[in-house]
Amino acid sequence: MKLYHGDIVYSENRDKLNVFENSYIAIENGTVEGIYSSIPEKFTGAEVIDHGRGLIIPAFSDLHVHASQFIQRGIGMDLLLNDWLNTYTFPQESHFADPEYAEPIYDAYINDMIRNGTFHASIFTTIHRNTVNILYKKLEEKGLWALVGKVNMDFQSPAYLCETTDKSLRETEIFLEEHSSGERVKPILTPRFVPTCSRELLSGLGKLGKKYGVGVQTHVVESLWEAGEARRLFPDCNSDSQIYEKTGLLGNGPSIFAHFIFPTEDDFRVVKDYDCIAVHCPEATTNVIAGIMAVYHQQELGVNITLGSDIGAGVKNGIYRQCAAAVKLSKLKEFYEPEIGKTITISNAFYMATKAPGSVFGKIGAFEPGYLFNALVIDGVEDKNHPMTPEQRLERFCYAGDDRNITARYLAGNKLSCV
């Protein structure tokens, strides 16, 4: 049993923060036992780790990130999505056939992820199984939680990134077999998006998903071009997400739809029928001008929305920065499209960064009893002689903080060092 003292904050739901100033959170075997305003008599003699006025919050989750694009973050931001992919992303990803190229990039990505307080992620890689395994092993060694996917592309893709359908399915099944027993790090099917995947490939992946009980991550209605191209290629489907439904990819595990900016009524139906998760990537979608998600409107319709960095279209690993960006974009959405836009609160954004995505990995992302103590301590955001409330410090950290304000990191109750 250990007790951690500080100002404790976590999300109860998207509208409410639970705040416990000058309190103690009791951790037993890595999980939360309770939160107390003073040390209970039953814990007399337990070790106390005092963080003073430090803000103790749940660690962040990133449900859409391309680890292979870490090396190109902040590059080519003057291009629109399709041109950016073809000019920078696809040529860069082709180098991941070489382990000597891939390994230092994956090392840098993971170290930066930990520095910025992200301990759980759903991660895209490339088509190359040999180097996907490098990332997988490194995440396991660090003790992080992750869903990792070998990307599938067999259609309308550059020759250097285009597998045959048979090879793509065969390599994917080997990947699933190799990692079927993962505990914290698990495989997930990863068709890049409809415009790069044939019907045969998607149907084959659907069969693998059912056979191995694994979910899917992909890009859905990310841009008007992508949504239109999906319907052109699959004229028997009314929407992007229905393609994944008809090919059997949904309902086998977590279904994570990145972006979800231009959904149709049929997209909404599919998302709700299969409890899919939509991932808002505010920084990335403005960098490549894909569009702005109507977050509040979709939440009111019952869509479960989380946040993603979408590196490398996004340029920062810190999901706390995505909290701030999500609020900013919701204000723009309300200003220009008031019929479907409404400004969200920082509390809502924090929920999308912690408790909502944490549920994908188990009891993670909050400090209710039984939840894992995957946590961060935030300090140094106040101005001298101007104390702030815990809520104000959380907001300032999201807008103006960085990894230097994270003074301690805890993973299942154990202090985590970072490079």
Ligand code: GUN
Second form
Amino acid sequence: MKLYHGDIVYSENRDKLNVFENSYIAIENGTVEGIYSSIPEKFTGAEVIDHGRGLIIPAFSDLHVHASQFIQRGIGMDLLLNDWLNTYTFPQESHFADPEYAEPIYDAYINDMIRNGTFHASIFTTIHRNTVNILYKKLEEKGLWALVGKVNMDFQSPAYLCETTDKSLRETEIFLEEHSSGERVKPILTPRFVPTCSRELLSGLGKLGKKYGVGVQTHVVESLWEAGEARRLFPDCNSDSQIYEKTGLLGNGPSIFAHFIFPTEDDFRVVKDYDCIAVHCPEATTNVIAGIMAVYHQQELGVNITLGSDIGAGVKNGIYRQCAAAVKLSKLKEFYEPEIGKTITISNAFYMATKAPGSVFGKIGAFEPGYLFNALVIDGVEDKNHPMTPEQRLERFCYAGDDRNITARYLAGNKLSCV
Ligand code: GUN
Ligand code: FE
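Structure of the form predicted together with ligand GUN (previous: the form predicted alone):
Okay, now the whole complex, with that chain kicking things off.
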């Protein structure tokens, strides 16, 4: 049993932030036992780790990130999605056939995610199974939680980054078989998006999803161009989402839909029928997509929305940055489209960054009893002689903080060092 003292903050739901100032969180076997305003008698003699006025918050989850694009962050940001993919991203990703190219990039990505307090993530790599496994092994070694996908693309893709349908399915099945027993790191099917996947490939992946009980991550209604391509290529489907439904990819595990900016009625139907998780990537959206998700409106309609960095369309790790960006974008949405836009609160954004996505990985992302103590300590955001409330310090960290404000990291109760 250990007690951690500080200002303890976590989201109960999107409307409620629980704040325990100057309190103690009791941790037993890596999980939360309870939160107390003073040390209870039953814990007399237990070790106390004092973080003073540090904010103790749940570690973040990033439900949409391309680890393979860490090396290209901040490049080509004046292009829109299709041109950005063809000019920068596809040529860059083709180098991941080579382990000597891939390994240092994956190392740098993982170190940076830990530094920035992201301990759980749903990750795209590339089509190359040999180097996907480099990332996979490193995530396991660090003790992080992750869903990792070998990307599939067999259609309308450049020759240097295009698989045959057969090979794509075969390599994916080997990947699933190689990783059938993971506790924290698990495989997830990762068809890139409809424009680069044939119907045969998606149907084959749907069969693998059923056979192995594995979910799916992909990009859904992410731009008007992409949504248009989906309708053109699958005229028998009423929506982009229905393509995944019809090919058997939904309901086998978590279904994670990145962006989900331009949903139709039928997209909403599918997301509700299969409890799909939508991932809002506000920074990436402004960089290469240029559409703004109607976050509040979609939440009111029952969509479970989480946050993602979408590196390299997004440029930095640190989901706290996405919390601030989500609030900013929701304001623009309200300004330009008041009929569906409404400004969200920072605590709503924090919920989308912690508790909402954490449930994909287990009892993660909050501090209710039984939750894992995957936590960060945030300090140094106040100005001298200007003390702020815990809520204000959390907001300032999201807007103006960086990894230097994360003064301690805990993974299942164990202190984590980072490089
Ligand atoms: N759609 C298909 N591939 C990608 C990608 O790599 N990044 C983003 N943001 N969207 C995509
Ligand atoms: Fe993406």
